[in-house]
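Only one chain is shown below, in structure tokens, and it's the form predicted on its own.
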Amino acid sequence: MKQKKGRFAAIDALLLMGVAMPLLAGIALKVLFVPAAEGIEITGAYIFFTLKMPVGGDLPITETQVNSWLVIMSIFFLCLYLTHGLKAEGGSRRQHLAEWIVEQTDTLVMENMGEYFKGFSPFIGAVLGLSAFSSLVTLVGLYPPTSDINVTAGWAIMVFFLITYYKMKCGPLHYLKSFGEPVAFLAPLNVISEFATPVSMAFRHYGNILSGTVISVLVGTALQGLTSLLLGRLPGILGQFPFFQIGLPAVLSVYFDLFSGCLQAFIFAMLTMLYVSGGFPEEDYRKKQERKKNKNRKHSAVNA
């Protein structure tokens, strides 16, 4: 029994290390390769190296790609940790936490998408987790992938394909006719609105995360300058100590890094659910399925 508990605890420790090690590796990469900024310097993701491609130009490997994979690895090991040692009855606190996450995600999907889309829960949970953790890595000093338009645009394009797929459930002709609703002369506006959806989703998420990073840097630098201006004449180390940088940057970090990051993840997931379910012509699809069933029944009766 003791040996079994010891093995269980060892696996738990390895899984927790799997959660932490990708983030520690990201911090080490930043310390070793990303040059330190001097003064106010707001740039994009640092380019580690560039791969020569046979067609389409070179492929830069940046902080965005590296940190995205590190976040995915951390989430993967976190899921393994939360689901390690599941029991049919009772269970540990982490099992209750895992069950609560699943239940809340299922409820969110059912309330916003309906019964037909109940299988979307894993996808929405993945969107929420990846988006939130990609923004929260700023708390450990890493470059947030969500402040790169390429990442949020990729997610938005994926959602756009899902929206289009479910809009075409009743066939391409039905999909094309939907652009003429409620009146035909609005078709150009409906086409523009169709392609504006992924653009607005990408820029909303990217813009909010990036603006929070920029504001935090500007306020921190301004407080450093204010400290130097008002207290720089103090003797010794007191004149170099950033008194005004104590407290306020931490409050801003709580809002922009923690609250805003989680809020934008929730908004992106909500928009995904609403756009996909809202574009699905459920009533017409069910009528089409019913006609198909009736046709099959008649065909079976004739053959019998």
Given for the second form:
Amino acid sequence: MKQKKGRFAAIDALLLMGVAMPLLAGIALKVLFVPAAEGIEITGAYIFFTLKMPVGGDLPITETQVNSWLVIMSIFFLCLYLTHGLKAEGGSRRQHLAEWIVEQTDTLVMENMGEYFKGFSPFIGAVLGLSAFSSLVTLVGLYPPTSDINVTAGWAIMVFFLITYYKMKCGPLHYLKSFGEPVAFLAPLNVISEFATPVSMAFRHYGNILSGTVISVLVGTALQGLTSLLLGRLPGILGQFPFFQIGLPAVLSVYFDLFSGCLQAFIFAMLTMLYVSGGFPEEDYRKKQERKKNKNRKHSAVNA
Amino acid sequence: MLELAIGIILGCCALGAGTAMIAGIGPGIGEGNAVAKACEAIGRQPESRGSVTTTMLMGCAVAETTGLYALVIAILLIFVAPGYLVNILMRTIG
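Given the form predicted on its own above, produce the structure of the same protein in the form predicted in complex with its partner chain.
Let's see the whole complex now, leading with the same chain.
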């Protein structure tokens, strides 16, 4: 019994280490390789190295890709930790937390997408978790993958394919006909709005996170300048003490990193749900299914 | 002469970025309206606070989109366009 408990605790510790290690590795990579910024310097993701590809140009391995994989690993181990040692009755605190997360995601998906899309909740949960953690990774000083347009554009394109797939559920003809609504000559506008969906989703997420970073850098630099202007003449350590940099950047960080990051993740997941379930022609699909059923019944009746 | 050309490019990029951010007025007014209406709704029906807040945040996020387009344009103009345009200038001069 005691041995079993010891092993359980050891695996727990390993899993927790799996949560923390990727972030620590990210910080170590940043400290070792990324050159420190001087003054106002707002750059894109740092390129670690470039892979030579046989087709279609080179593949640069950037901070974005590395950090995304680190976040994915961290979330993976967090999920393993939360679901470690599940029990049918009672259960630990973390089991309750895991159950609460799953229940909340399920109700969110059921409320916003309806019965037909019940299987979507793992996907929505994954989008929420990945997006939120990708933005929150700024809290430990890493480059947030969501402030790179490539990441959010990738997600948005994925969502675009999902939307189109569910719009095509009633056949391609029905899909093409949906562009001619409400009036046929509005078709070009409908096509444009179809492509505007992923573009606006990608820009919204990326713009929000990036603007937070830019404003934080600007405010930080301005406060630094203010300190050196007003208190720079003071003798000794008082002159270098970052007096004005205390406080305000932290408040900004609460808004831009914590609140905005979580809100954007929620909004991305919400819009995914609304667009996918909104594009799906549920009534027509049901009618089609019924028609098929009736046809089959007729056929079997004739054959009999 | 070359300095003047590069100076014009940089200055016009900065001007363009500043002008683009005039678009920030629209989302500001729109979101302010949305929040005001949400406050009214919560005042009238305090029990529907949760759903009103969620819907308001969603609406704010969608209303913000145009402002973010402007922001993306401004960021492109500040950080990407000058290098690109100066490159073109250098190539044409030879």
